[in-house]
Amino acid sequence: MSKKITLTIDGREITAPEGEKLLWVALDNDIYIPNLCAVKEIDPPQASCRLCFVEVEGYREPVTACNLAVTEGMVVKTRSPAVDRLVKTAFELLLSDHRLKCSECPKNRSCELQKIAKERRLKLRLTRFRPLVKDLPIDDSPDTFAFDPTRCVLCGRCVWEDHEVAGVGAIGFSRRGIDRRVTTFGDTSLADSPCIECGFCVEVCPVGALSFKE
C-alpha cells in the first residue's frame, strides 16, 4: 500500500498516495486544472497538450501538473498571472489549428475545449494567431462512426485506446510539426484498415474529431 503524504492545493490541505502525479489528486478532489491529452495509465505521461500548468512553491517556473509526482509538504497554486499565461498561450496554439464552429460540431456542450474556455474565461476565438487549419476531408467509411481530423488536437487518447485497450493499432500519429496529425498506415479510409470499430476511440475523444453517427 502506497505511503500517504499531505500537501495543499490553492489552500485546501489534501491526502494523497505518496507518488501519484498531480493533475490525478487535483482531479480527484474536484479542483480542475484543464488537460487534454492525459491517460492516467499512460506512464510516463504524454504532456503534450501543455495545459496542465501549475505553480508550485520551490519552483522557479510553472510545471505540467500531469507529470509530477506529489510529495509531503508541497504547496500548488493551479492559478496565478504565470499560469494563466502559459495556459492561454497553449489553448490559443490549439484553437489556431482546430476548426471554430461549434454550432455545427457533434461534440457542441460537451466539448473538453468549451469546459476549457469556460473554466478559465477563455475566448472560443483566435485573437493573436492566424488559423492553420488544413483542408482535410471527413472520413465517414466506418459504419458507426466519421473522423474529422480537421478537429483533431492531437491528445493521443483515440491512439492510445486503440493500441493498448483494443488492441488492434488502426491509427497512430503521423509527420511531424504542423503537419501532424492522426491517420491510418498510409493514409487510407479507416474503412479499410484494421480497424473494428469497437468504438472505444470515440468515446475518448475530448473534441469533435471522432463522432458517433447516430
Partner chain sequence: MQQLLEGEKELIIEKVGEILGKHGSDRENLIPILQEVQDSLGYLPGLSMEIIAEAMDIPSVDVFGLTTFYNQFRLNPPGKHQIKICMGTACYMVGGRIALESFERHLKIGEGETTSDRKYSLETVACVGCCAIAPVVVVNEDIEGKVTPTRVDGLMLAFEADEQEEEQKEAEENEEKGD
The other form holds:
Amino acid sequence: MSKKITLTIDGREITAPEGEKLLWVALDNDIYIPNLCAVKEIDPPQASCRLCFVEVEGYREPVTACNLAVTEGMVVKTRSPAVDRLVKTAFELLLSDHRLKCSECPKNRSCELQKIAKERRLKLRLTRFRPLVKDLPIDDSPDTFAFDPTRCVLCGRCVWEDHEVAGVGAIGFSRRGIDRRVTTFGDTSLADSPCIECGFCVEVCPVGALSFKE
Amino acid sequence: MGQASTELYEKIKAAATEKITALKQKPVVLVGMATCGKAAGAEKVREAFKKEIESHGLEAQVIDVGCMGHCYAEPLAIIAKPGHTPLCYGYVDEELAKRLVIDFLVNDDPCYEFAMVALETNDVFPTFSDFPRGVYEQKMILEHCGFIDPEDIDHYIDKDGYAALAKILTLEPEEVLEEVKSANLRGRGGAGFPAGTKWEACRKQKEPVKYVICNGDEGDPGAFMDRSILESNPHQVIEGLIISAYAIGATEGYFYIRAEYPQAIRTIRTALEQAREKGFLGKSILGSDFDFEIKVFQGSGAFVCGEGSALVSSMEGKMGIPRPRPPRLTTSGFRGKPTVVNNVKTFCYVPLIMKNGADWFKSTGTPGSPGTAVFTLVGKITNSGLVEVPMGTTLRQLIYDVGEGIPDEKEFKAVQIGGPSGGCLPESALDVPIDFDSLEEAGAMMGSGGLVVLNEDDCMVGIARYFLEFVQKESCGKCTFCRLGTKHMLEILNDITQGKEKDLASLDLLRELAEDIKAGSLCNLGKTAPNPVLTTLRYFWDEYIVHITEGRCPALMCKDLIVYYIAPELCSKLCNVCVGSCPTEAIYTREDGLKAIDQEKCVKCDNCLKTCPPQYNAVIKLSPPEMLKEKEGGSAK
Amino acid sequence: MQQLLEGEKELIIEKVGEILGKHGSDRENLIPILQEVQDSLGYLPGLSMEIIAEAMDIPSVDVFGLTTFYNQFRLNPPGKHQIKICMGTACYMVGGRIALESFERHLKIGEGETTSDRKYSLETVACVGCCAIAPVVVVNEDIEGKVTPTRVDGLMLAFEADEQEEEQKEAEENEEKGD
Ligand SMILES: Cc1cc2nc3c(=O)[nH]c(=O)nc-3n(C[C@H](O)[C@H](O)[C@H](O)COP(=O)(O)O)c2cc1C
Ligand code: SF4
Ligand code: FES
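Could I have the structure of this protein in the form predicted in complex with the partner chain, to go alongside the form predicted alone above?
Expanding to the full complex; the earlier chain stays at the top.
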C-alpha cells in the first residue's frame, strides 16, 4: 500500500495515496476539474486536451492536473483568473473544430462539452473564433454505431479502448497538426476495417463523435 | 590501469602525423564539398582540378573537405604547395581550376589576383585575422571544418583528435562530469540547459542501461550548421559523444539525423567505422574497460521530432509526439531508460573542454553563457555562411562586421534569430549581446542558431505569417492550443496580409491567442510558436496597423496588397523584354507604343520588374492597389 | 490509395519480404523498414504497409498513422521528375513562393501533387542548406540556385526536350521491334 499524504484543494484538506495524479484525487473527492483526454490507465498521461489547468502553490503558471502527482502539503486552487482564461480559450478552440448542433446530436445532455460549459459558465458557441470544422463524412457503416469525425475532440479514449482493452486495432490516429484525426487503415469505412463492433470505443466517447444507433 | 590509453593513443597519433606529413610533401588541393559547395558546382571544379593535374602528370592530391563557412564564395578551394603559404580561392569555376593548376602547381605563380585569403601568416597576402570578420570571429568548434578531410580519421587525429578521449579514460567519470559542469557548458540546441546538470541527473539513475543521443534533426527552416558540422568534422562530434557516454555511464549512443541530410548520414557512418577500426569505439576503448557503441537513426522529417521526447518516440517506431514532463528523459527516455539528448554543437565542445580545461572554455564568452555561438548567417547580408563568434558579441558586430552589412545599399530592417521559436529584433535591439539570457529578454531566442537578416523589402507581417505557417504545418496536432490555436492565428494573419481584415481588434485577439498558446501548450514547439508574432507585434506594430487600416504593405511584399505598374514616363517604348518575360501574356503594347499590364491576367510573378533594363526601371509596385486608379487616371490624359 | 498496376503486387510482396527479412520484426525497426521500402518502390503502397504491419504484429492502422505523420513518406507514386522547392526562410524571402507558383502554373498541379501522367511531382522542402544561392529548387537530386520564373521556364523547356528525346528513342525502338 502506498503512503497516504495530505493536500489542500480549494481550501479542503484531502488525504490521497502519494503519487496519485491530482486530477483523479480531485474527481474522487467530488471536486470537478474539466477534462476530456484523461484515462487513468494511460501512463504517462496524454495531457492533450489542455482543459485540466489548476493553480498549484510553488508553480508560476497554471499546470495540468492530469499529469501532476500529488505530494504532501500540496496546495491547489482549481480556479483563478489565469486558469479560467486558459480553460476558456482551450474550450472555445475545441468548439471551433466541433460541429455545433447540440439539438441534433445524439449525445445532447450527456455530452462532456456541455458539462464543462455548465460547470465553468462557458458559452456553447463561438464568440472569438471562426469555425474550422472540416468537411468529413459521417461513417455509419457499422450495424450498431456511427462515427462523426466532425464532432471528434481527439481525446484519444476510443483509440485506447480499441488498442489496449478490446485489442482489435481498427482505429488509430493519423496525420499531423490540424489534419490529425481518428481513422481506419487507408481511411476506409469501419465496416471495411477489422472492427468487431464491440462498442467499447462508443462507450468512452465523451462527445457525439461515436454514438450507438437508436 | 589508466595510462595504457594515452600510450596507445600516442602510437595512433604518431602514425597519423606521419601520414599527414608525408601528404604535405606534395601539393594538396582541398575542395569544399559539403552540400553548400556541391550546390554551387564544386563537383565540376574538383573534376577539373583532377583532370588538369593528371594531364600534366603532377603528383598532387585533390581532397574533398567540408564547409569553411564562407558559403557566399563557394565553390572554394585551398591550395597548399610546399614552399608556399596555403591560399584559399573563392568563386572557383572550371576555368579557374585549370588555370590554378597550370600557373600555381606547374609554374610557381600563386595567382594572388584570384586568392581570397591566406591560411598562414605571411608577408604577402592577408589572412582571416586581417579582415573585420576575422577580428570578431573566434573559431572553437568550427576550427577544422573545411580544412580537414572528413572521410579520413587521420586528418582529425593529426589535429590532436581523440586526445581528449585518451586523456579522460585515465580519469574517473565523476571528474569528467565535474569539468563539464564547471565549464558551464550550455546546450546549443536552443534552450541553453546546462549539459553537466543533465548528464549528472542521468548518471545518478540506478538503472544500468543508459543512452546518449546526438540530436541532429535540425528542423529550423533557416539553419544548416549542424549538418555542416556533421559533414565537415564528424569525428569531433563522435569524440564528444563518447566522452559524454563515459561521464554519464551510457552503454549505447545514437545519432539522430534527418533523412534529408544523406551526405551527413554517409559521412557519420564512414567516420564511425573508422573510429571503430582505431579502437575509439566498441569493446575496451583504447585498452580501457569502457565499452561503447554508436548507431545512426534516420529521422523522417518532422520538425517536432527535434523535441526530445518526440525524438525518442520516433526512434521507438512511433509517431513523433511529445509527452508531458515529468518524467524527464534523464529518468525515462529511449526504451524507458535514462537518456541524455544533446545537440550536435554541444557535443563538439566537449573534447575541447576536456583537452583544454573548463577555465580555458570560460575565458571566452560571457559568465552566464561561456564559449562561442555558431550561426548560419543568411538573408539580406553580404557574407552569408557559417560564423562562430564569442558569446556576448553584439548583433550589430555580427551583422555589420562579420557579415559586412546589407548588400545593394538597402536599409536594414530586422534580424530574425532563433527560427520558428525565435523572434524578429529591430535596429534598436542591435546592441543586445548574443547570449542565451539577453536574447530571451529581448523576446527572441538563441534557438537553433538560424540568423536571417531582413531589409526594407521584407514585410514583417509577412515574415511572422511565414513562421506561423511553418509551425502550424509542423505542429504534431496532439494538444488543443498548438493544433487549433496556431491555425486561428494563421487565419488572422492571412486575412491581414490579404487585405481582408479591416478591424484593429483582430490584433488584440492575435496577441491574446499568442499568450494563451505560450502558456497552455504541452511542448516547447507550441510554447515558442507565437514568438515571431509577439516580437513583430512588439517592435513593428505600425506595419500591422498600416496593413489593416490602409490596405497597404509598406515593404511591397504582400502579394494581394500590391499591383505591378509600368510607369509611362520611364518606359522606353522601344524595348520589349517585359513582354517576353511575362508568363501569362499580361503585358501588351499600347497604341502609343508604351507597355502596360493587364491586371486581370497579371499573376504578380515579379519577372517584368526583374527583367526591365536598369536604365529604365520602369516597372514599379504600387500599394495599396487602389493607387493604380490614380496613376492610370493621370496618365491616360 | 492508389490502384496497383499489373505486376506491381508481386513486386511489392517480393521487395517488402526481402527488406523485412533483413531487419527483423522489432517495432523499433518500423521506420527504417518503411524508409527502405520507399527507397526501393518509390512510395509506400497500401499493400506494403499491410504486409509490414502483419509481420510486426501491429495494427495496420498504426503503420498508416505513422506514414501519414512524417513528411518523408509518400503514399502515392512520385513523378518521374521530382521538383522540390525550398521554402526555408532565406529562400522564401527572396522568391521561393514565386518559384513554386511558376511551377504550379507550368504543371497545372499544386504543391504535394503529381501530374496525371506521373511525369512531374511538386513538393516543398525546408532549408536544404544552400541559402547563399537562394531561392533554391532541388530537381531530382540536383540543386538549382537563384531560380527566377525565367529560370523555371528554362528548366521546364529542358525537361520537355529530354522527354521528347526519350519518346523519340522509344518510338524508334518500337519501330525496330515492329520490323
Ligand atoms: C519543436 C522543437 C524542435 C527542436 N529541434 C531541435 C533540433 O533540431 N536540434 C536540437 O539539437 N535541438 C532541438 N530542440 C531542442 C531539444 O528539445 C533539446 O532541448 C536539445 O536537443 C537538447 O540539447 P542541448 O541541451 O544540447 O541543446 C527542439 C525543441 C523543440 C521543442
Ligand atoms: S505543443 Fe504542438 S507540437 Fe507540442 S505537443 Fe502540443 S500540438 Fe504537439
Ligand atoms: S485531462 Fe489533462 S490535458 Fe486532458
